[in-house]
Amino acid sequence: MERKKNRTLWTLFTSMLYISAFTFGGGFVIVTFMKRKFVDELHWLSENEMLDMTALAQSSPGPIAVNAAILVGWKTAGFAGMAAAVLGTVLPPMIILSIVSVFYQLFAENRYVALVLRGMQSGVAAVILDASVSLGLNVLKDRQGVHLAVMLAAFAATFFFRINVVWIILCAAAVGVVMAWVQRKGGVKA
C-alpha cells in the first residue's frame, strides 16, 4: 500500500515537473497537458472532474497552473499529492527565472532568443486552442442548456464586448451556485 502511495507521489512530482518545464504560455497550456497526462493518459481523473478543476483553478487567485496542481494532487493523493505536485510545477519556472536573472541583458539584447520566444506565441495560441475545442466539445456533449447558454455568453461577452474577465467568473460562478440551489431543493437537472 505504501509502495503504491509513494509511486503514485513520484509519478505526480515527475509528470508535473516535466509539464511545467517544457510548456511556455501559461496556465492554460499547462492544464492542457495535464489534462492529456492525468485523464487520457493515467486515467486518474475524469473528463468533467478535469473540466471543474480548471474551472476553480482560473477563478482562484494565484497562478492557474499552481492552482490546477494543488487540486489535482489533492484528488489524487490528498495533501502529500498536492504537495508533490505543487513542488513539480514550481521548480522548473524558479530554477529557470534565477538563471535568467542572472543572465538578464544577454537574453534582453539577444536577437536568436528573442526570435525564438516569438516563434513560440504561435505555438502557445496552437495549444490554448486546443484546450478551449476539447473542453468546449465537452459542454457541448453533456446537452445541458444552461451550460452551453454560460459558455456562449462568456464568449460573446469576452470577444464582442470586452468585458473583463473578472466579471465573467463572478457571472459564471454565480449561475453555478444559483444553480446547485435548485438542484438540491427540486432535484431538478439542469
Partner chain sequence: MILFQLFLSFVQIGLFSIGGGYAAIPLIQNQTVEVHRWLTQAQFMDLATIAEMTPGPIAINGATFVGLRVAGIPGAVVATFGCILPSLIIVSLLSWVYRKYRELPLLQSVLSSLRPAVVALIAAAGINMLLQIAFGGREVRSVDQVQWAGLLLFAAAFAVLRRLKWNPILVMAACGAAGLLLGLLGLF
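Same protein, different state: after the form predicted alone, show the form predicted in complex with the partner chain.
All you get below is the one chain by itself.
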C-alpha cells in the first residue's frame, strides 16, 4: 500500500517534470499534454474530469499549469500528490530560466536556437489542434443542442471578438445554472 502510494507520487512528479520541461506556450498547451498523459495514457482521470479541471484552473488566479497540477495532484494522491505535482511543474522553468538568464545574449541571438524554436511552434499547434478535434468530436457525439451552441458561441467570443476568457467561463456557467433550473421545473429536456 505504502509502496503503491510512493509509486503514484513518483509518477505524478516525473510526469509533471517531463511535461513542464517540454511545453512552450500558454496554459492550454500544458493542459493538452496533461490530458494525453493522465487521461489517455495513465487513465487516472476521465476526459470530463480533465475538462472540469481545465475550467477551474483557467478561472482561478495564478498560472494555469500550476493550478491544473494542484487539481490533478489532490485528486490522485491527496496533499502529498498536490505537493509532488506542483514541485514537478515549478522545477523545470526555475532551472531552465536560471541557466538561460546567465547566457541570455548568446541564446537570444543564436540562429540555430531560433530555428529549433520556430519548428517547435508548428508542433505545438498540431498537438493543440489534435486534442481540440478529439474533444470537439466528443461534444458533437453527445447530441446536445445547448452544448453545441455553447461551444460555437464560446469560440466566436474568444476568436472573433477577443472577449476575456473569464467572462466566457462565467457565461457558460450561467447557461448551466439556467439549464438546471429548466430541468428542475420538469419542462424542456436538455
